[in-house]
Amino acid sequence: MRTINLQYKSDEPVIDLVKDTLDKNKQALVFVNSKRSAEKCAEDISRTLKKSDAAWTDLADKILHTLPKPTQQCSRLAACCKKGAVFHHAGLHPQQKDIIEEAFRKGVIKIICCTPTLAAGLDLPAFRAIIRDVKRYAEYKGMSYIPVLEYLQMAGRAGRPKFDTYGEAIAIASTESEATAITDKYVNGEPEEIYSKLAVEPVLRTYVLSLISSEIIQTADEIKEFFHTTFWAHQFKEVNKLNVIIAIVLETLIKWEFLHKIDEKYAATLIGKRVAQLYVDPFTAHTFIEALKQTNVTTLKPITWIQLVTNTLEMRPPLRVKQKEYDEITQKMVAETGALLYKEPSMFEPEYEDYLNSFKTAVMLCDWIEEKDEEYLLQTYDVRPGEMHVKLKTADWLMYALSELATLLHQQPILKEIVKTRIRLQYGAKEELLALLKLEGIGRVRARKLFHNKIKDLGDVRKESVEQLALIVGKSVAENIKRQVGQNP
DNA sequence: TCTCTTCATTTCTAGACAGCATGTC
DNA sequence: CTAGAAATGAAGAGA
């Protein structure tokens, strides 16, 4: 540890180092708890800044514009950018995330807030690693203390290898105690033993299965060898206990069907060998299944299937359904209720409130595709657009994995359904839109405009002229969709 | 009396990853 | 099961 002089002295330390890391001409990393945190730590930093620069008000604007309408985070973040401080978490669009990395390792931006991922994934070195926060909330716990290893890796990207002999990681403590306490904790502590992922059951399940599945393992004996000689059961000393979990994982993949057992050898049925391939929980595709035979009940709509998507371990976590939202989302919930294949729990259930939230998730979905946009998601249901990409991503997994189970049930009515509705989720788009998003380079945005221009099919792009379409989705994309439907411009 | 400002009190919410999969009636 | 931001309420200043 060495002692460090600064000349501003106010009663927000973030700020004066981040003052003293500008006069030197070094960059800082700001981390924080919470998303909203960094915004508003950037926010403030950025108040106090007075330089303006050509090059962060180009960034500002490349900001401005990564999705067709901005969204209040997207003008903070830009408000931000134009003093050269931004923030950053996992709720930022992707192609702003690499706007800033990218900024940021060439030097153009000096400071950035952050919540703990950008330790965690990238490399992104500065000269200081300033850490605000040691402390973050954790469900049933309150405020506590971070993991050491976690603190480790916020503090290794202080110093950039090229540019620097060394690096400084500050953290800061509001107490004399808390001091203390982060110099035993972090700076003279051991990192705590790291846990193998393979602890969790449903990885577990679905580890079974697929080597089982592909013939690498067949008997019970050949299974408890390999488990234990993984990394996990290193880790986790109770061999007991294993043997115990694989034993139930064993027994329920046997129950779901996906595993038969002859003469002592374990092996995957037709469709356990599926659900292995598409890489999901075991799980989950058995609830998948059971939805999937009694659908003839019920009146189907999109929400059917996003709901039964949103309502697994893979899209966790949902949306967490806040207090002011609680009667409407209730509402909501009885209203749909016959087009829903999960049932609710009994509302003194411990499960009642996932299910809402997985509820909420599905209804945020169901506006996705009745094509609201970014603003609208976020003032509504306060999902950032990055957090909307990645819900995007694994609900079209599992959409997909969904599919794939009703063509081998044989539910050809109700796979049309799924994959509509898949298809609807890719593009945030609604039914109408189905056509014309068959060309490539069309999306949501020019679909729509198209349709608001009576061009509502394949047929009528053909009839309309290259010029009238050039007009609405400009020239290139005219000439590009009238070849693809068969026709030289 | 009304509006705007400031200060005190109450209410509310809170990080993020990897893993992986195709073709359409 | 805590810390800090936002929302609300109460009090005060000024026209």
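Note that the structure is a prediction, hence the values are computed from the model and not measured. Numbering follows the first chain given and starts at 1. Rigid core here is just the name for the largest C-alpha set that superposes within 1.5 Å across the two forms. What changes on going to the form predicted on its own:
For P317, the Cα coordinates differ by under 2 angstroms between these two forms after the core has been superposed. For A120, the Cα coordinates differ by under 2 angstroms between these two forms after the core has been superposed.
For F163, a C-alpha deviation of 2 angstroms or more is recorded between these two forms after rigid-core alignment.
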Given for the second form:
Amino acid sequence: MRTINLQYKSDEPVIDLVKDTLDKNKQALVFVNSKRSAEKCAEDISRTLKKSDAAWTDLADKILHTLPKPTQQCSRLAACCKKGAVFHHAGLHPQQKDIIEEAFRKGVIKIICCTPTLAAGLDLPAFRAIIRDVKRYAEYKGMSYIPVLEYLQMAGRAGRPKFDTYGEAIAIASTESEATAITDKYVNGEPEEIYSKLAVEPVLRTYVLSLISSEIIQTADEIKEFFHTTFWAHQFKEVNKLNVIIAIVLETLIKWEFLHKIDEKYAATLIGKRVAQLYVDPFTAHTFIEALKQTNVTTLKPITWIQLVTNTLEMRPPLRVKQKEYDEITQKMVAETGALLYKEPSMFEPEYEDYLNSFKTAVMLCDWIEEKDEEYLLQTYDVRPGEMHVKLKTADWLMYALSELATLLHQQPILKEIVKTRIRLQYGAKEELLALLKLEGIGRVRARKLFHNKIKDLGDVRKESVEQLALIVGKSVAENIKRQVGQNP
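Return the structure block for the form predicted on its own; the form predicted in complex with the DNA was the one displayed.
The text that comes after this line covers the one chain and nothing more.
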């Protein structure tokens, strides 16, 4: 530890440190505890920076137009970027993250206000890691100190060997007693123990099925021997209890018909092999299979399949139902009861809240396939474009798994509906646009423009002149789609 003397002496230590960093022609990451805080911190800093730069303006324009229709978040980020300070968190679109990270590596952007997600795995030329918040809100605990390991990850972003000979990690304290507490806990304290993820049941059953399906392990002795050499076994120490846990997982996988036992050897069934290849939690696959068997007693709609995938461990965290929207969400859920394959638990059961949250997530995704844009989703559900991107990627994976299981179960009549819903999720489009979405280079925006101009399928594309198509989607796109339907433009 050492003392840093600053020429700036305002009531905002973060801004003083940022100005000092810029005076040194260095770069800094400012770590805060939430997405909203990162945005506000970047705005506060940008207001104090008087300079402007043409490169920042160009970056701001790229950021603003990443999405077809910029959201309020895009506008805030672009406005900050014009002053040379930006924010970075999980809510940003992946392309916006890439733009920011690349600009920081090149030294064009020198200040990023970010959440701790930026501390994991990125090698950036930050001379300083300014850790403004060492506390974060946790449910049932209130504001609590972050783990030491998380602090070390953030501090470790400063002074990377490839960029600097040394760096500075600075934690902000408002009082002397807080400074002492931070020093004791984070500078002189010990990191927390690292625990094996194999101890988590979904992970264990996934690996057991995968290892047996790959024929890496087959007998009970081989299974025990394999897991006894893992870090999990080293931590667990009680071998008998470990064997009991593995035995329960094996029995469960046999009960779900993903494994069968011949003599003393375990082997994966046909459907068990496919589940292992899909790399979904076997519990999720079992739930899908049981739900698919009930489709003859359900009114099938897009929300049928969407709610099926949102109520899984893989889709966590779901959107949380706020107190003010509780009645609205429950009413919508009652209205869709006949279309849901997951039956609603009793409101007195512990699973009820998770179920309600999963339903809200499904409603949000249903709005997406009804062509609601990112700004609508941000304002209505507080879902940022980056978070939406992650949800859609996960939903696409799970919808594919669902379609594969439906194929194996010979559920051909409903397979078409599942595939249709998956495509609508990929594009965020209504069913009427599906024919046009088959064309390369046509997303939901261009497809909607074509549809509004009475071009509704590939036959209409063939009939229309390339000149008329060019007025709607541009010359190069018009020529491209003409070639795709077998015509020379």
